[in-house]
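The data below hold one chain only, encoded as structure tokens and taken in the form predicted on its own.
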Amino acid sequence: MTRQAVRWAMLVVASWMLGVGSTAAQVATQGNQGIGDPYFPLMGNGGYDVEHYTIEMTVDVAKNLVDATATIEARATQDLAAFALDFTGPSISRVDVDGKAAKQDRSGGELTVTPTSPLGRGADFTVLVAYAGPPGRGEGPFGGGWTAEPDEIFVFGEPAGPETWYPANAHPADKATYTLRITVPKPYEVASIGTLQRTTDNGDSRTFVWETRDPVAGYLIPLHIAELDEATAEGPAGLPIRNYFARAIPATDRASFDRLPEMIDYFDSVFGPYPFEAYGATVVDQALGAALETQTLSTHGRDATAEFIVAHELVHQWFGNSVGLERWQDIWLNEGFATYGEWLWTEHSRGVSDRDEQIRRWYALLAARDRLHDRAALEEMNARELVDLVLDAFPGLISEEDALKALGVRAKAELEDRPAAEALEQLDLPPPALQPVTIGDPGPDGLFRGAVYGRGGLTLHALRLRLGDDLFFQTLRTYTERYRHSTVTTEDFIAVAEQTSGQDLDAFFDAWLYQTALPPIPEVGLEVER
């Protein structure tokens, strides 16, 4: 070749290297605000993994401010212009991509950063974002996340949550690792998640470090910031149970949680082993009516602390926490497990028969929702029968009296001749009430309908008398272990039942999961008065 054809040769090779360049440049661009959930499109965040969370965090609880730092270690899935986090906290000051000061950008709850040059896909990136100020509040029909009481702060919030006290990807089907190194005044203490690495005495304040060992969802992750008595106990094999409680709460209350040794070993044995490095509960001074499964440490409010719920936030750990959601659609696989798992205690706890008077009653409960929903059979009826009926299917919601008055009458004699549809419409009942639900697809706004829970556990009985105790207990630990750690859908778990049993079973979940009327449950001799 002579040296003019070395020359033009060179010119190519560069030519092409800079279109090259050039190409790439231009198919980098923004990940998606939003992971492509259908029920919360702007929740999440596409373009990247997030493989750890570190939140350095110093908390003024009596002023509710906190000074931190969270450095967030991602890995991109794509070429990335810029990306974005879910936050909705206080005021940043400083945002860094590897190291270089990036552009932010704040717009709703998305905080989108532009680092200084591209990031390949594939490529690990590091983000540090220093903030300082009020958490944010969130809006959720669980919970808002960050919540200050006078002398108590703690974290309460399901689908959403994180966001109020640090940038995240703040979706369950992005899991991470944390550190939490969290500073507070004396005599205040940190409970948190995974286990406690150290306690560094600052002379008027302590830093607590907690860390967790495997992944986890952003909105169960457990904060109490309280004076707070601590109790530890140890599970099968060696397990750390560690119960913390704001000082307030009566020993009648604590009790509940003594059993937490034995619920575990007995849980091990029908779902497999026990998936995180400890467990133990944080019970708020705050009347929440509710309880949140957050990992390795559940947040219990004051008022839910009955034996049922301890099992039911227990049972999560398997069923939502380690084999978490893919997409909020599929919650009947956190909700009707854990509702299922509680009758299951209450089998091996005080027997069959017990148990079975559990299953009794959700399904009469669901069943009058069930007519209450049938329009043909409102026909039918007068408004004495719907009043008897909506007592049933709501118990709590409407007291006999109030309806009576809403309806104008001192006694339900009066309603005999009256038709039922005039009377549901007088007795103006919250409209969740009167819309049937599909447990597997109940919209954004049903997450937390009955029917998820109740309906959820019938389900998974239905499917043990349909397929056996050793073939359902045998797809249930497939189920865990096979998922351990990951994340679902629905259409995952039918295909472990049927793989595991060697059964078509699209028309029994179709039947329970995508249609509203209730199935029978003719084993039991449970069906619908039609």
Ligand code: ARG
Second form
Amino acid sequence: MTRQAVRWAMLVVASWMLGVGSTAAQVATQGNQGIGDPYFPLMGNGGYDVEHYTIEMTVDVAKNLVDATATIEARATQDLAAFALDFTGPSISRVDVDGKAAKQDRSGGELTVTPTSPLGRGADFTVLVAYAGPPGRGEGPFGGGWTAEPDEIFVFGEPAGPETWYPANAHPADKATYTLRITVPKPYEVASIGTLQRTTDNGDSRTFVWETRDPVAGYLIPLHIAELDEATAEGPAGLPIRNYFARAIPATDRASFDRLPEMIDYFDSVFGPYPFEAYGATVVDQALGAALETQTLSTHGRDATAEFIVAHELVHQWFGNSVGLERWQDIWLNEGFATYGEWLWTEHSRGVSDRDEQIRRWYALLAARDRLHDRAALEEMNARELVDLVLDAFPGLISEEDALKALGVRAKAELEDRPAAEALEQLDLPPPALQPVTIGDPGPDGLFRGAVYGRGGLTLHALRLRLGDDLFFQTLRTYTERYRHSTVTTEDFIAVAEQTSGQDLDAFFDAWLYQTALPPIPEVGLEVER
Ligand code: ARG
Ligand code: ZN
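Next block: the form predicted together with arginine (ARG), after the form predicted on its own:
Entire complex below, previous chain first.
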């Protein structure tokens, strides 16, 4: 059940009590082709709630073809004459609703299903979709979903992706449980979500049955098909830990994952109990420059196995996965918290001064960006100061050499008398770098901007310094407990912090989340020089 569904249900009840609306019987209509997320109007679908997906799929790894049946158990949240599923996968041979052939229509990533007779509000129904061919190729700011490489297939995408390989209500507001029965030719294996229930040998192929008892958002389903090495360990209270590595991953890139039991133990103590039945990571043999916190089994690019990334994806299991997003606007609740988790791990494993160094570096970086975004500050700068600021604010974006070349000079000294604003235009930096971002509403293209991570983490550190450790960690634990396996908005987090501390924190959160200027952290003497 989504919170949106709860709100709608309350609205329906309220309007009925008030006698609002016509007395005539409701006419069943088509469910919306989006769940109502302003950032992604077509993501997810309205009018129903999925309870469980069963995906039965045979994968031809060499040819990247699938032959699949998806069975979707759902409940109508309105009278439905028709409803949509997100799906960009291959051609469909059959769609049944409650065992009867239904009419299907596909366009623009939406599969519209019209059952032979309308579904009443509150009715449970089962949709079966059979399809075969090449999976879809997603596009998105980060990862496209189903990804096929020679000898390896995996799923990697946020905010989108699930629709490339199965028909879904592909928005995190509609979590569901899953059973995956995936058949692959030998010698490939399948790593996925929850618990491996069984493996059956079919001669030339094997079927792996993975199942999760806890609800999950579609973009968080892990799937990794390759020749895999498995390493198991045990976390607190016997929590099963299983890590998978594509065969080619060297031992040096596997080492960070050995610290998972220790990490889970520590994060349990600060965030409350680890929320799922198992954990581990799977490392793909591709340089993705990133990892993704897929539920119970994070997916790491082979170039993203550093200890801080392992900690980051683990922390997402509490923040982002168990406590999920109701709408993408609130992405800082995922990335800011996971980044703060990195700093907490530094504090725990290397001490407070290393943590403070990490925090100071982030603050300096964001402060430099802040000054670049500040028209008045630019007016007072010369081009030499600007170049230094750009190099500080965007390490790696442009080299000093290229910056000087773009400005037509051989030495920085030649820039002392030139105004900064004009030089900034000549540098021709990519536009997103120059746009300030409000991390509480970063826009659909800004979900993974550095500030969402860094300033999000700083927001939590500033909150901790303001509330003190006891109230701060109590806030985090109350939040993870209250919204376990659910979804939230930023207002829900603020409410927990205010309730726990008894303080009015509106101005604090407004400055950190909804204004662009970087607030000071007076407790530790951090502020932007203006
Ligand atoms: N949720 C992912 C994370 O762990 C997102 C990674 C985005 N990476 C990127 N290069 N855009 O942070
Ligand atoms: Zn993250």
